[in-house]
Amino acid sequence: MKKIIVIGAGAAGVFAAIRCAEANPKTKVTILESGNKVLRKVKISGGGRCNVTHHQFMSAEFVKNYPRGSRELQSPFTQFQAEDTVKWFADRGVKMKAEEDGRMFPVTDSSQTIINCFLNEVKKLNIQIITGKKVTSVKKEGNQFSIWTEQKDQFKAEGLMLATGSMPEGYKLAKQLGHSITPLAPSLFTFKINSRLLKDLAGISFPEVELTLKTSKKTFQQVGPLLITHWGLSGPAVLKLSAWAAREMKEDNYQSTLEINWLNKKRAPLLEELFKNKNSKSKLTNLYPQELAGRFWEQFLKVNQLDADTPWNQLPHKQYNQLADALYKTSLEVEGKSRFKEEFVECGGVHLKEIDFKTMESKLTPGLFFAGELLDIDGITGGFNFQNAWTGGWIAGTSLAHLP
C-alpha cells in the first residue's frame, strides 16, 4: 500500500487527499496540519458562507480572473473546472446557488456545510488528519520522502503534496526540495485613504465607478462597485485593483494615486446629465445623480467649495465645469493598505515554470505535487482562489493515486 502525505489541511490539501483516496483505495493518505483546526479559510470565506466558486463555466473566460497564473491554468481547467466543482458537491448532497454577481455559495449559506461534506468524505475514505504537526524539514531519499515535524516525529511516503497556502513554512519546504519562490506580496486588500471627502461616510456604496490607479511603474483600471470604509475605500473594484497591482503597490510602499469617476460615465454624457440640472430651479443639494447617496453629495459639494443652497440655474459656468470635472475625475492619495476581513491572499509562490500543470507534479522532484496558494497563482475576489484550489487539488490527487 502506497503511503501519501499531504502537508496542509486547507482547501487544496483536503480536496487532493479525498480525490487520491477515492481514485485509489489502496493508498494510505495522511494529512499533516500545523494548526489545531482544519479548513480554516473555508470556514471564514464569504463572511462565513463560503464562496465556493464562480458561475462562469467557460474556462477561457474563467482564467481571465487570475492576475498571475491565467495561462498556466488553461490546461488544468480542461480537466476540472467550476461546473465540475458544482457537480462534485451536488453528488454529495450539497447544492449550490449563484448570486447576481456570479459568486456561488451553498444553498444553506453556511461554510460549515462545505466543511461537513469534506469531513464526511475524509471519514468514509479512512484518511488520517493529524493536527498540531508543524513540518520543519523534508528530504527525498531514493523513491521515498522523509518528513520531520517540530515535535521530532518522522513520516515516510512515496508521494508528497505541499498545500500550505501562504504559510511561510510551505515556501521553506519547497526550497528544501529544490524549488524557487517568486517575490511575495499581499493581494486582495483595501486602500487606506485620509480625505475630507470620505470623512464620516463609512458604509456608503456606489453601484459602479471607474477607478484608475497610478503606481510608479504602471497604471491599472477597474470598473465595479465601491464602498467607503472607516479607513478609506473597499468593495469589489478596489479588491480587484489590489490583485492586479499587488507587486507594483508593494514596491511603492502602498502609496499611489487613485482617480475616481464616480458615475462610470464618459465626460460628454456626464455633462449632458448635468446640463439638464442646470436649467432647474432646484437647489444643488436637492437634485443630483441618482447613483450617489445624499450624504455623499452634500459632502462632495462642500469639499469642492460649492454652496449647496445655490439653485442649479444660478450656478456660474466656472463652478459648473468644476463640478463636472470633480465627478469625472477625483484624485485621492492612497497611503497604505488594510487587510480585507480574513480573506487574505498572497501573490507569489513556487515558480510556475517548475510545475507540470497536466499533473501538478514538480518538474524538479518526482513524486512531489503542489496545489493552491503556495504556487504563484492568485485570483481576484469572487470564488476564483477556491476554484484554483479545487482544480489543482483534484489533478494532484488523481496523479498521487496513480503514482508508479
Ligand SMILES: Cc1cc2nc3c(=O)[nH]c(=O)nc-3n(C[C@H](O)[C@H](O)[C@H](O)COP(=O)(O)OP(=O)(O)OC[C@H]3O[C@@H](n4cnc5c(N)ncnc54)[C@H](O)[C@@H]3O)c2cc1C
Second form
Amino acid sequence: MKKIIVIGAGAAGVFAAIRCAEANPKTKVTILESGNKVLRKVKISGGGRCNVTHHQFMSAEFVKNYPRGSRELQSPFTQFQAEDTVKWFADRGVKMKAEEDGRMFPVTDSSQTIINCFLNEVKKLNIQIITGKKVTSVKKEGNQFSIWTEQKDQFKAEGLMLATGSMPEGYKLAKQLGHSITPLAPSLFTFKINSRLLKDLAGISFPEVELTLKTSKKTFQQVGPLLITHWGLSGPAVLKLSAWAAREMKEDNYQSTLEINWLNKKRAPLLEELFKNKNSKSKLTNLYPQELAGRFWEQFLKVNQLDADTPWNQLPHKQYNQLADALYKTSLEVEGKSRFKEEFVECGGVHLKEIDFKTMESKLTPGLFFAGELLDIDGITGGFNFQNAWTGGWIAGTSLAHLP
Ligand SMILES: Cc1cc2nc3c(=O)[nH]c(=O)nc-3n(C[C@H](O)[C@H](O)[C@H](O)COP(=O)(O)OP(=O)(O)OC[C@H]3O[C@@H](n4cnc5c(N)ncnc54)[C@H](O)[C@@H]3O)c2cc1C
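Condition change, the form predicted on its own to the form predicted in complex with the ligand:
Starting with the chain above, the whole complex follows.
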C-alpha cells in the first residue's frame, strides 16, 4: 500500500486527500496539520458563508480573475473547473446558489456545510488527519520522503503534497526540497485615505466609478462599485486594484495616488450632462447626478468650494468646468492599507516555472506535489482563490493516486 502524506488540512490539502483516496483505495493517505482544527479558513471564509467558487463556467473567462497564475491555470481548468466543483458538491448532497455578482455559496449560507461534507468523505475513505503536528523539515532519500515535526515525530511516504497555504513554514519546506519563492505581498485589502471629501461619509457607495492607481512603477485601472469606509475606501473596484497592484503597492510602502472618476464617464459627456441643468432654477444642492448620494454631493460641493445654494442658471461657465473636472478626476493620496475581513490572500509563493501543471508535480523533486495558496497564484475576491485550491487539489490528488 502506497503511503501518501499531505501537509496542511486546509482547502487544497483536504480536497487532494479525498480525491487521492477515492481514485485509488489502495493508498494510505495521512494529513498532518499544525493547528488543532482542520479547514480553519474554510470556516471563516466569505463571512462564515464560504464563497466556494464563481458562477463562470467558461475557463477562458475564469482565468482572467487571477493577477498571478492566469496563464498557468488554463490547462488545470480543462481537468477540473468551477462547474466540476459545483457538481462535486451536488453529488455529495451539497447544493450551491449563485448570487447576482456571480459568487457561489452553499444554499445553507454556512461554511460548516462544506466542512461537514469534507469530513464525511474523510471518514468514509479512511483518511487519517493528525492535528497538532507542525512539519518543520522534509527530505527526499531515494524514493522516499522523510518528514519531521516540531513534536519530533518522523513520518515516511512515497508521495508528498505541500498544501500549507500562506504559512511561512510552508515556504521553508518548499525551499528544503529545492524550490524558489517569488516575492510575497498581501493581496485583497482596502485603502487608508485621510481626506476631507470622505470624512463622516462611511457607508456611502457608488455603483460604478473608474479608479486609476498610480504607483512609482506602473499605473493600474479598474471600473466597479466603490464604498466609503471609516478609514478610506473599499468595495469591489478597490479590492481588485489591491490584487493587481499588490507587489507594486508593497514596494511603495502603500503610498500611491488614486484618481477617481466618480461617474465613470468621459469628460465631454459629463460636461454635457451638467450643462443640461444650465437653465434650471434649482440650487446645486438639489439637482445632481442620480448615481451620487445627496450627502456625498453636499460635501463634494463644499470641498470644491462651490456654493450649494447657487442656482444652476447662475453658475458661471468656469465653475461648470471646475465641477466637471472634479467629477471626472479627484486625486486622493493612499496612505496605507487595511484588512478586508471577508477574504484576503498572499500574493507570491512557489515559482510556477517549477511546477508541471498537468499533474501539479514538482519539476525538481519527483513525487512532490503542490496546490493552493502556497503557489504563486492568487485570485481577486469572488470564489477564485478556493477554486484554485480545488483545481490544484483535485489534480494533485489524482496524480498521487497513480504514483508509479
Ligand atoms: C478571512 C478569509 C476569508 C476568505 N474567504 C474566501 C472565500 O470566501 N472564497 C475564496 O475563494 N477564498 C477565500 N479566502 C482565501 C482562501 O481561504 C484561501 O485561498 C484558501 O484557504 C487556500 O487554501 P490552502 O489549502 O492553500 O491554504 P489554507 O486553507 O490556508 O490551509 C493551509 C493549512 O496548512 C496548515 N499548515 C501550514 N503550515 C504547516 C506545517 N508546517 N505543518 C502542518 N500544517 C501546516 C495550516 O495550519 C492550514 O490549515 C479567504 C481567506 C481569508 C483569510
